[in-house]
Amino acid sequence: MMHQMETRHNKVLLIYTGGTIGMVQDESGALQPFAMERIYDALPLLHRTEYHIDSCQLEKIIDSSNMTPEFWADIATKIEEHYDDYDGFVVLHGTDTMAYTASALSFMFKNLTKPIVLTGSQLPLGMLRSDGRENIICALEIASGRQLQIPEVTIFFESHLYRGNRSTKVSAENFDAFSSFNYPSLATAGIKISYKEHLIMPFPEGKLKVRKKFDRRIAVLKLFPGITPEVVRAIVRTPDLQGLIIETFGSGNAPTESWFIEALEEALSKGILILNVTQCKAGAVQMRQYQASCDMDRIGVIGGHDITIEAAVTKMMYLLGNFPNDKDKVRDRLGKCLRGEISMDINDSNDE
């Protein structure tokens, strides 16, 4: 269902997911979402912006925890169905999971010409304090293009506009809720909203491109002093594991145990990939920069850079659910750049 308001010259579509910014108290106190039409009574001031906006929801609106690359489908649908409609796109998201959301739309578009920016707050709406009014104001400002058009998916949160996919929650009090380690802010937001249009991604020539499978056989393992070979192996030997990302210490350093070293062996042997993320907000892997990594990097572990665990996450399970019959390929664009989501060259010409 969509919701129109008065016609503007630009135009932005407002897609409502659930999630703190669209919250309403019970009768026990809990937070539970409410629908999308109480957002306006909220934020009356939407109805007096320069730019037209139209507004839809997701079929079934959630709380961020309970996103899934279903719903990721389900909000790349939306995107995609309206697509030529509008100049740009928002987001309303939970918090929690905002920036696996971006990352993993940011893999799906492929020659993204227009913004999509993802937004939320860490108070509902209706508060009196909420952040939620400026968060989305500000954002609808950036989907419009009507300053600068950005072939991205972004998070906009307390001021700062981020490339989605090097976003990572790091606060879960304070209105900063979000940072991006790895790579500056897009834009800042201040008496006016300041670009810096030399870190944006440049437009691309192609087609535009959505593609929305994933494949979910992956796991994490965050490694830690004391780890068990038991616990290393029951993860290893997931039944149909496909891939596995390991989080570890500092530049990419991990136990050199022996036992360590077979359980990956093990897992290479049956197929499945495996990616090496520092656990460090800031920072990338460096294999072989210490004895440590070594021999990770001979049996073949593959390293992530600089890259957030976010999109670790979600640029294996797109690899692995859109190149299912060749790991050779999901391993060699796991280590290279797609959409600016780790600190080299941008090289998306096999990502076909």
Second form
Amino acid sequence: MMHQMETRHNKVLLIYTGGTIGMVQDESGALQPFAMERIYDALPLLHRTEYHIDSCQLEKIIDSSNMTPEFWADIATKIEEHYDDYDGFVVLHGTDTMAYTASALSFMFKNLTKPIVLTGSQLPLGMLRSDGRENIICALEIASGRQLQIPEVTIFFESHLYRGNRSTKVSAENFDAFSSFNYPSLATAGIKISYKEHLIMPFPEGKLKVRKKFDRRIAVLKLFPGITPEVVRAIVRTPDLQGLIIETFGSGNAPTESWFIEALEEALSKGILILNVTQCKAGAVQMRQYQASCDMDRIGVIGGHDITIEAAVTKMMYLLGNFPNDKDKVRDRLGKCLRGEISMDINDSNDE
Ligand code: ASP
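Return the structure block for the form predicted together with ligand ASP; the form predicted alone was the one displayed.
Let us now look at the entire complex, which starts with that chain.
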């Protein structure tokens, strides 16, 4: 159901999916999501903006810890259905998995020309000190495109606008909950919103294409000193596994012991694609910089460059889901930049 507000120039669709921003406390004191209309009670200022806002919510509103690829598809469907009717979109979302959803949406919307801004808050809107008010108002302003039209999926949080597929949640406590370690913020909100135009993606030339399939049959293996062969083997032997992301040390390094490389070889021989992503927040995987990554490079592990784990997970699920019969293509695209998610030029040959 849509709630209509006064008609003005630019139009934004506000999509509520759940999260702290719209939560109330139940009798036990635990936070639970509540219905969309409460956002307007808590934020009457929304009636006074200089653009037109319509709002809607997903059928089921959730704590974002329950996020799934099916929900990503539902969000994408809402945007796709109303794509021509609005100048931009704001998605209110829990912070816990916001960076995953922003990354997923960035891959789903190829040739995006309108802003999709995700935001949320650390304190519920109904609370006096809530950070939600400023986050929503700025996100709406940015999504309205009145100053600049940003053809990207972004996250606005506590005065920064980040590229969605470069963002990571870094604090469960501070209002400054997100960061983008390998790419600067696209805009900063102070007295005015200052955009760094040279960092924003150029307008695409092709037609919008929305792909909503994801293949969930992937795993993330986070390395730690002392990890046992049993654990690594159990993961690579997961029935029907299609992709594996290894979170490695430093610039993409891993144990050089033979049992480890043999386990990866076993996975590769079954057609499982393996992507090497660093555990470091900043910096990139550089295979062959150390001997500790040479074997992985030799056997065909793909280097993830400076991708975040959120973008790696969603990119792998997206590529496997949409090109299920073309592992070579998936392997090739995993190493290329599709939507600005890694520090590498995007060119036509990267096009899916
Ligand atoms: N658990 C909440 C969620 O992600 C936290 C938040 O919204 O900040 O849905």
